[in-house]
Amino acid sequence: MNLRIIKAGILDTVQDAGRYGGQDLGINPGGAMDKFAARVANILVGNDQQEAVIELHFPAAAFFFELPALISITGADFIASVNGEEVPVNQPILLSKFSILQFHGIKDGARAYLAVHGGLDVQPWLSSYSTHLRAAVGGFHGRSLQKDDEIVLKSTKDLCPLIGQKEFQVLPWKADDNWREWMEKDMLILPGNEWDRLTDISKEKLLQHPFYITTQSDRMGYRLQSDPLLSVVQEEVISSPVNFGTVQLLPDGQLIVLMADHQTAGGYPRVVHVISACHSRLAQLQPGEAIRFRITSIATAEALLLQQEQHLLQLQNACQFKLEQLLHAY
């Protein structure tokens, strides 16, 4: 059972939860941008929460799936049809075969994610199927994906009884993301370990101006425009670990906010550190937006990341008792 590209997006590729347990030797741990959004789209159609999925960014791929197929979208709505009717994100979609699946335009975020029941088949490198672009390993021959590629999906399931005649069918359960409407716009920070070289009206700048994303950002790091910030001394800082969310203050005073690809030591200022739990709003931002910073608590940040994953366990639950009523019932 495969499933075929038949139209290149910008930039397509299959990740995971990331390749971890190598930083010390330099291998970053990559993977999805939006890994909340990655783990809702398996949970969606049964998977194990760290199983390949396809990152998308618009205009994105056009794909054929050559048999049934369970999928499910989430991330960013890039308005998704299947053969030329509308299908929303967020919910499990059966296909039938031969169904073309596309996508029309952005309506809100910055990447989406697409997962198929069973998982892709690709091989893992160094325990991940993430890709990593710049060695050319990983994911799908570790490159982006383009146009005649096909990928063989692990699902052995014979799902026509499910569908019927139907072209597609969307399965009544959805994800709700409206846990998170209660957290406040501003991105949340801790103090990074080179906070206090910043001068004092730099601190207020920080917390009170707001900073765009300018184009020149990617999947290594959000480049961001404001007034300059300064810095009390100007001695180099001896290249020291940094992570996704770290946000290090450049030779020029501008503000750079490392993500899913970043490198896993640098030598610029670490001034804060956006908390994992905004991570996922991070990553569905486009270039042109704003991000305004507020300081919070690393038990504040803590207990955010629980309620993240006491949802996430949530949704998984209900999801596998909705997946195994369908499936035991044909």
Contents of the next structure:
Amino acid sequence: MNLRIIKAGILDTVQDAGRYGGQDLGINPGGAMDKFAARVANILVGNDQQEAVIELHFPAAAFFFELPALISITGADFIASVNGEEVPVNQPILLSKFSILQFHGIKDGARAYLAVHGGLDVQPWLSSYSTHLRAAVGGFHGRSLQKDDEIVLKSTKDLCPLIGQKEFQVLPWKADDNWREWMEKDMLILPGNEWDRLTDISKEKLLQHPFYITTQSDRMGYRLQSDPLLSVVQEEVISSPVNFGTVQLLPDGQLIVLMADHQTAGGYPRVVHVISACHSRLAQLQPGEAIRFRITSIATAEALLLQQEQHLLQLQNACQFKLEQLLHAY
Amino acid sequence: MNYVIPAYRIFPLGDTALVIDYGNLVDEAVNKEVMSRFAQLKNANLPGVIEVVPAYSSLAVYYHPPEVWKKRTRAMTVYEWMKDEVGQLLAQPVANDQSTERLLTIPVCYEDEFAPDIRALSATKNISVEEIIQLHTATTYRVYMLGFLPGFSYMGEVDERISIARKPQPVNVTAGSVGIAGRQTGIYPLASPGGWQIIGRTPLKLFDVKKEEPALFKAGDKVQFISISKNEFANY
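Provide the structure of the form predicted in complex with the partner chain, given the form predicted alone shown above.
In what comes next, the whole complex appears, and the chain from above leads the way.
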């Protein structure tokens, strides 16, 4: 059965948890910007957490389902509708055949994830389904989704009896949609190796001033706008490793936060790193929004990340149980 | 043979990676040590480690903290545990890894059509185009690391007489373009925005997603450029 794109979005790509093992060849990990939301989307429909999902930016694509399907939408809330009727995020939805899924506006967030029960039948490259746009490989033919593309769905389960005569049905269980409230508003950071290159005044500014996300922000990184920060040393950094969430100081005194499609190495001072537990929230910010940084400890960063993992595990167990009940009832 | 373990420092790269740093420098001996440690750490199969990535004078170990959480004692962080494990491995001497050192001959056409910046380099450095080609092909370069783009090789070091700063703003660069930035030379495997000064182009495909080993170069490779004509380029 196929999932057809009936209207293209601005940048909709197949992604997963990322491509690891190729950074020594300059192949960046990529993957979903909001990996937490992508995993939740899979969990809700009973998929493996690493299954391929579709990452949507607004304006997003419109989809036509040839057969019944079990789907979920997580991450950003782009006001989704099925056959014209609004449907919620963070809940599994059963669709009847010939359903049309559309998105109407940004209510919240920057990237939405669409998961389909059974997964998407796309070719992995170097063990990942993520689309590598620059190398034009992975995901759906190495590119963003276009009108009339047809993605084959892997599910062979006949969902017709489940949906019956209804057009669609929102299933009664949901993932926490207050994920952004879990943590304080501040973006928690750890000092980077070149933190001490900042002058004392610039360190203070970094911790006290808001940093605005500019429109020069994409899957590679967010360029931030603020009073320029000053460095005490001008010595060049020989190209060295960076990470998702690494915040670099550019020569003009502005900051850039590295995101999913960041390069494998960089030559700018790594002043701070946004901790992993904040990456989901970071990935859902839009240009114009402000970031406030607050220093934390590695111990706290690790504990928060573990908490997130445990939350996902609990959600997975609960969803598996409910899905099995549902699927076995017929 | 006396083996002296070079001085290094370990620091966190956020909460999911650590960096082993031998100093902020371009040095062949240091880079060889980095490559030996890369091989050692990659083969060590430390728990929770996702990948090991070498650079010029440092290497990163990326890990998934929840996988290591139960292994550490309560008094220490996952980072401290990883740092200890890595430190124990680094305390063991390793032989210089020779396996990655191959000599690759790379044909480059330096004619104007493929070398948008060669005239400017000639004017800036007050050196003829012929001398630029002669100097660029006279050295056998070392691939210090891959990065920036899939398969992009950072090679060094070019003769001081053809060394030139990168452009202030990136421009669109064609795949196969050979560039210079400071004392480094490199080839763009894919079309991309870039700031290196372009002095030629190779007809070789440096990155092929269809191959099991998609990148032509590996860190540690030796590279020799040879000058070819436009005609040879077209028939390559």
